[in-house]
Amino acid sequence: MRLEDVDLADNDKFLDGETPWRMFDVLRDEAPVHWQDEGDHGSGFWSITRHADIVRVDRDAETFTSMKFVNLEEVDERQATIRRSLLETDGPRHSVLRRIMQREFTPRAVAGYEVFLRGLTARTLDAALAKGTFDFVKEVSADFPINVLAKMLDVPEDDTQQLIDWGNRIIGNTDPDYADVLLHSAESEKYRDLPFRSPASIEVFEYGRELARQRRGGDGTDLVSKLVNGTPSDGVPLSPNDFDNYFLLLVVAGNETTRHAISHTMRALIDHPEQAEKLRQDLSLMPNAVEEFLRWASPVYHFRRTATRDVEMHGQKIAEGDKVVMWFGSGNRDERVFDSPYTFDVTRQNNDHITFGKGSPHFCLGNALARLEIRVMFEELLPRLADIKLAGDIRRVRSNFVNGIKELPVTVTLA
C-alpha cells in the first residue's frame, strides 16, 4: 500500500479486516504523524500511529484534551455541554466522576464476580454448544458480557437483548445494518444533541431515568444506586445530563468492547489451533494469554484528543484546535515494541499493549472486569472443545472506531 492510498476516515476500508492494518503499517513507517483529510465529514485530523507517541498523547491531557470530545465528530460548545460524559471530561472533575465507580471496578471488587461468571459462562456455553453450528457472536460473545452488566445494574435478564440492541444501534452509527440514522446523513442533524447522534440514546436515557426513580433514596449497591445516591467528592451533585450520559456510557462501554475482544480471540484461536492447544494443555497460561488476546483484538481502533496549543511531533506542526487521533490498534502492532507483532502468541512475555490506554487519566475503568470475563470465558470454553471451525463468512462492523465482528459462524465438535 502507498501512503497516498491511506484513508483512515473511510469506514468502508475497515470492512475487510486487513486494509486497516496495512494502512497502519504504512503510517508507522513513513508518516507516524499524518494529516488525514475528512472531506465533507470534518476538518481533518492528525493520525498518531506509533506506540510511544500514542502513550505520550494519552498521558498529556494538558496539551491533548478530551474536553472537545473523543470521537471524530466535531461538536460545538452547546452540544459538548449537553453530551459530555466521563470520557469527555479532564482535570479534577474527571477524577471526581471516575471515583464514583472506581471501587466497583477494582481487581478486588470484580474478583467477587468470578463464581457468578463461571456459572453464567457454563449456562451460555451449554445453550450455544448444543446447537453444533451457530453464530458465536450472537450466542456467546454478545450474550455473556451483557448478562454481567445486567447483574451490576440489577436489571432483569429479560432486558439483556434490549441492552444489546441499544449498544449496536449507538456504537454502530456508521453501519447501515445497525444504525437508525447514519452519522453523516442529513437526518442525523435532528439528533445532533444526542450521544453518537443516535435516537437509541433517548431510549437508554428513559430506561436509566426509570431505574434512577426506583432506586433513589434506597440502600442498593448496584451501579445505578451508586450514581443516584452517592455524593461526588467535590460536593457537586450529578446533573440530570450527567446521570444520563454516565448511565449510557456504562451500558455501551460495559458491553461492546468485551464482546468484540471475545469474538476476535475466538477467531484467532480458530486460525491458530496450536495456540488453542497450548492453552487446553495448560490453563495456567491463561492470565498471560489474556494480555495477548487484548493486544490482538484491539476492540477500539481509536480515541481522539484536541490540541490545546501548537505542538510539534516528528517534524509536523500540530496547531491549537487540531484533532489528534490515537490509533490504539496500530500501537498494538508496532514493531518497535512487539517482536513479530503479527504473530499471535499466547506465551508472549512483557506484553506492553495499549488496549486500555497506558498511564493515562482515561485508563479504562473496567479493565479488571474485562480481563476476568475473557479469562473465565476461555478457561471454561476450551476444555469443552475437540474442534471448532468457521462455518461461513465473517461479517464486520462498518466502523473506524470499534473493531467489531457482527457475525462469526462456527461449527464445534465437543470433547
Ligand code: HEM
The other form holds:
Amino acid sequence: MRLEDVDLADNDKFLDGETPWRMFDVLRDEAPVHWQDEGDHGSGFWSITRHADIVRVDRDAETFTSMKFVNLEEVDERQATIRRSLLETDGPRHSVLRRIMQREFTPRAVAGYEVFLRGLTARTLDAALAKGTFDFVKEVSADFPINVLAKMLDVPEDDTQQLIDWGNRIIGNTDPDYADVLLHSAESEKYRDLPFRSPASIEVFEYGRELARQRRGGDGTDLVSKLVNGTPSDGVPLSPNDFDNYFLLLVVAGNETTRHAISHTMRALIDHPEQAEKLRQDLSLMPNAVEEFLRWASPVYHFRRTATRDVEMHGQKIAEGDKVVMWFGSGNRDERVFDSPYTFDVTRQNNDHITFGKGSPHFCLGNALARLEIRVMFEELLPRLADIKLAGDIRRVRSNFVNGIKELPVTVTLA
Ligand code: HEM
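Structure of the form predicted together with the ligand, given the form predicted alone:
Expanding to the full complex; the earlier chain stays at the top.
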C-alpha cells in the first residue's frame, strides 16, 4: 500500500477487512497527521492514526470539541440543537447530562445484571448451537446486546427485532443492505437534521416518546423512567429534544458495538484455536482476554472532533474549524505501544487499548457493561464447544465508522 492509495473516506475500502489496516499502517509510518479529501461528500478531515496523538486529541476537549457546529461560519442553530446528544455536547452541560446515567453504568451497577446476562447467554447459545451450522451474527451476537438494553430500558422482548433493525439502518447508513437512505445520496440531504441523517431516527424518537409518555410521573427504575422523571443536577430539565437524542444514543451505542466485538472475537478464536484452548483450560484468564478481544475487534473505527483553534501537530497546521478524526483502530495496532500488534494474544500484558477512547469526557459510558457482556458470552460459550469452524464467507458492514461483521457462518461440534 502506498500513501497515495490511502482513502479513509471511501467506505468501499473497508469491505474486505484487510485494506483498512494496511492504510492505517502507512499513515502511522509516513503521515501520522494526514489530510483526507472527501470529494463531494464533505470538506475533508485530518486523520490521526498514532496512539499517542489520538490520546492527545481525545483528552483535549477544549481544543478538539465534540460540538460539531461550534464557532463555525455555517452554524445553524436548528441543527445544532436537533442533533445534539450527549456525544455532541461539551462542557458543563455534558457533565450534567452524563451524570444522569453515570450511576447506571458503573462496574458495580452493571454487575447486578450478571445473573440475567448468564441466563440470556445460555438460552441464546443453546438455541443457536443446537442448529449445528448457523450464522453466528444472526443467532448469537446480534440478539444478545440488544436484549440487555431492552431489559435496562424495560421495553418488551417482542420489540427487540425492531430495535435491531433501527440500529442497522442508523449505524449502517453507508451499507446498501441496511440503509433505506444511503448517506451521501441526494436523498440523505433531506434528513440532514437527524442523527446519522437517517429517517429511522424519526421512528426511534416516536417509539421513545411513547415510552416516556407512559412512564412520566411513575416510579419505574428503568433507564427511560430515570430520564423522564429525574432532575438533572443543574436543575435544567431535559427538553423533549434532549430526551429523543439520549434515548436514541442508548439504543444504538451499546448495540452494534458490542455485537461486532463479539463477532470479531468469535472469528479470532476460530482463527487461533490454540488461544481458544488456552482459555478453555483456564477461564480465569478471561478478564485479561476480554481486553485483547476489545483491542483486536476495535468495533468503532473512529470518532470525529472539530478544532476550536489553530494547532500544529507533526508539522501540520490544523486550522480552527477543521475536522479531526481519531482512528481508534489504528491506535490499537500501533507498534510504538503494542508488542507484535497483529498477534492475537489472550495473555497480552500492558494492553493500553483505546477501543472506548481514552481520557476523554466522552469515554464510553457503557464500557463496563460491554466488558461484562463479552466476558459472560465467552465464559458460557467456550465450555460448550469441542470445535468451531467457519462454514462460508464472512460478510462485512460497508462502513468506515463501525468495524462490523454482517454474517459469520459457522459449524460447531458440541463438547
Ligand atoms: C461513547 C465505543 C459499548 C454507550 C463511546 C465512544 C467510543 C465507544 C469509542 C466515544 C469515546 C470518545 O469519544 O472518547 C464503544 C465500544 C463498545 C461500546 C467499542 C462495545 C464494545 C457501549 C455500551 C453502551 C455504550 C454497551 C451502553 C448503552 C455509550 C455512550 C457514549 C459512548 C452513551 C457517549 C458518552 C459521552 O458522550 O459522554 N463508546 N462503546 N457504549 N458509549 Fe460506547
